[in-house]
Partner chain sequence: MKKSLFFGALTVATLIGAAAHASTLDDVKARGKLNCGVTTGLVGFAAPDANGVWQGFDVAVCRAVAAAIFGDPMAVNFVPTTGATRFTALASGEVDLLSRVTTWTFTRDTDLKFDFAAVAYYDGQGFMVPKSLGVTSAKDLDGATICIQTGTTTELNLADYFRANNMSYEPVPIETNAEGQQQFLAGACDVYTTDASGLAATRAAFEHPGDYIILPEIISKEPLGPVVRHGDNDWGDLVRWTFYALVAAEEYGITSANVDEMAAAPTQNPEINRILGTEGDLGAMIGLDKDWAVKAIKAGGNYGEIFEKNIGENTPVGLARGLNAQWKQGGLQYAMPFR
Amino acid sequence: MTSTTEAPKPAFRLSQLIYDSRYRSITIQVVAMILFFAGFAWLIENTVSNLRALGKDFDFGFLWNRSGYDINQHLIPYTNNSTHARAALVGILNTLLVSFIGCLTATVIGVLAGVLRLSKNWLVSRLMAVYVEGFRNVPLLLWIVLIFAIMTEATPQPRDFREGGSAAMLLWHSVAISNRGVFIPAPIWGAGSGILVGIFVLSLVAAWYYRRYARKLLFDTGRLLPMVWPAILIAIVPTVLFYFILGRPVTLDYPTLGGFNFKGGLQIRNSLIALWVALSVYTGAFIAEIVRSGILAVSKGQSEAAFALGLRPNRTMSLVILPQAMRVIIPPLISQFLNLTKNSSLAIAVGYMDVRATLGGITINQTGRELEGMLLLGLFYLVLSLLISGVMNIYNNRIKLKER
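Structure block, one chain, the form predicted on its own:
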């Protein structure tokens, strides 16, 4: 009986880091990383040295100094006695606000325009083509300025809303559209309003679970349950019932004309409206092309099979075509969300006080801390872009096709 022994493995040699293909790529990456960080450190040291030569230091202490300027729109309490850090936070929240509602609106517009552009109705498809090509090929800044000019020049002044004036309020005298903004009723939160908000949130969750159950039942058994009106009833009816049971905990403060402007209610400034609408319709045109290409990527046999099973066109689109097209739509859609978020920095053209106008504008001009301010501004957009990309990638991984 004979026994075999394995040949001894050759000892590791330093020359293998260069001549052995198993280690060469790792060596190149390590060397490139070392050179990158060394160059980055040299740039920082050189910048700090040049600032020191000019009598400047690298310090973020200016953030806790008094800002000394007003901000026309703020979602949190703010005065000109607040710090620059508080002003930057106000600008960040304003940026997040217009980016969030812009992404939602652009998605709705883009999906509708993309689907309608494939319509068999010649007039509808051509109108959507005009919309897409018209908005995609004109710079965004021009659309922002144009919409802002329409909102300020083509709308009546507050004094025109006086009795006998040329303008009138809308929706039972609760909404006023003027050259100073749109005034709408503002909610007044009373006792029990927190419970009502909690019930509304739970109702939305229940409506989402109902749609999820109906969709799963359809895929598992083929049984088709109505999805739209039951979800709407689940989301609204409990809130309305508890609104009266709790004694109307939420009331409305209506805008009224007083002096030279409206008092009470909630003012939505024309700068916010112009920026929001322009970002939405501009980005929506790009999303429409993404949706159209995603739908065309799905084989026609899928829709023909759905029609053969008796599904109506709208259900075929929502249950068969769009779910398969999402794997093509989501990756470029992430880029459009990122573009919309970064394009919101054009808000300074119409006086909307976002983070570019506060931290990257007035704060830098007052403190002279241009390097620190720009670094913080770039860091904010970097973190925000990574968060958006991360969330959308998680969603993309959930809906992608699962292979066996």
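Can you switch from the form predicted on its own and show the form predicted together with its partner chain instead?
Below: the lone chain, stripped of partners and molecules.
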């Protein structure tokens, strides 16, 4: 005999949404969601109605109008007849330029300072501590303005370089440091220079293969080939040889004084130098601390084991400590790169024409399209930051601990 005892099926009551823990979390989330969207919708509605009250429309058409203003540093051809969109692109490239070289030098400075701060030498470690604390605890804007002021106030004017003037060019009359910027020789790519570039790229590839071969040999047989100097030789010697064989296809255009300013050569403007140096040393100070923490995070047993195996201190650092420290270092390093990139928008303080100064400054001001311009600007920085963290995450996944 079977008796079916039906479990009582209580009817769903509305109060369960609050008092039943099975439903409560969903209720809270739904309510929060509704409130969030209501707030967001209100925000949009508010913007739209305020724009209407001001009699303004929402239109990106201004991007295709003539910009009418000049930009001193443009990596692509640009005149005041170009469009606002092109001016924005010029600014974007300037932002990318200073961010890229800034990230590179900040990393170099940061790693050096971080390692040196752990030095057993009292003087070296204290010097690095002073550097880190000095730069980390003073606002970036002050450093940018200070370095720019030094560059413009303490360096000679171009006309001081004239005959009998108080200033002279450096390095066999090829480099001039003036208050308009640093002028260096610019390469002129003559006939056959393409071949030279090709050879240089091939030598780089060859050097990389040599290192891979040497590493494989070391792991397979234990034979240690010298790695650094042969790789450098392979990378450079063929290019130098072919430079002469091809009859010196690349020549240099030296800066010479003409009229108001230096003509020819390559001008690295003071605004770029000030921004670059300030961003590098400021972010470098943060990176130094990240590197230091990464190294300290590797357990002491690792270095003791390496010493016990007879590894010298520099090899211990480069082969044992740093590879493990990288796992700790990379994630916060990504956010330092993002910080540096976004901090480059302080460029306008020294008149460096980055995207904040072109699209977010002059274009907005001359066209009165604040909302559109700021949205585009925000979008650009968002995309750039996501790209940087995306690339760095790929690298992070490659070096992180492989758990098998």
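Everything quoted here is computed from the prediction, not taken from an experiment. Numbering follows the first chain given and starts at 1. Basically, rigid core = biggest C-alpha set you can superpose within 1.5 Å across the two forms.
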Checklist entry - When you overlay the rigid core, is the Cα of Arg211 off by 2 Å or more between the two forms? => result yes
Item to check | Rigid core fit then Val48 CA moved by 2 Å or more between the two forms | outcome: yes
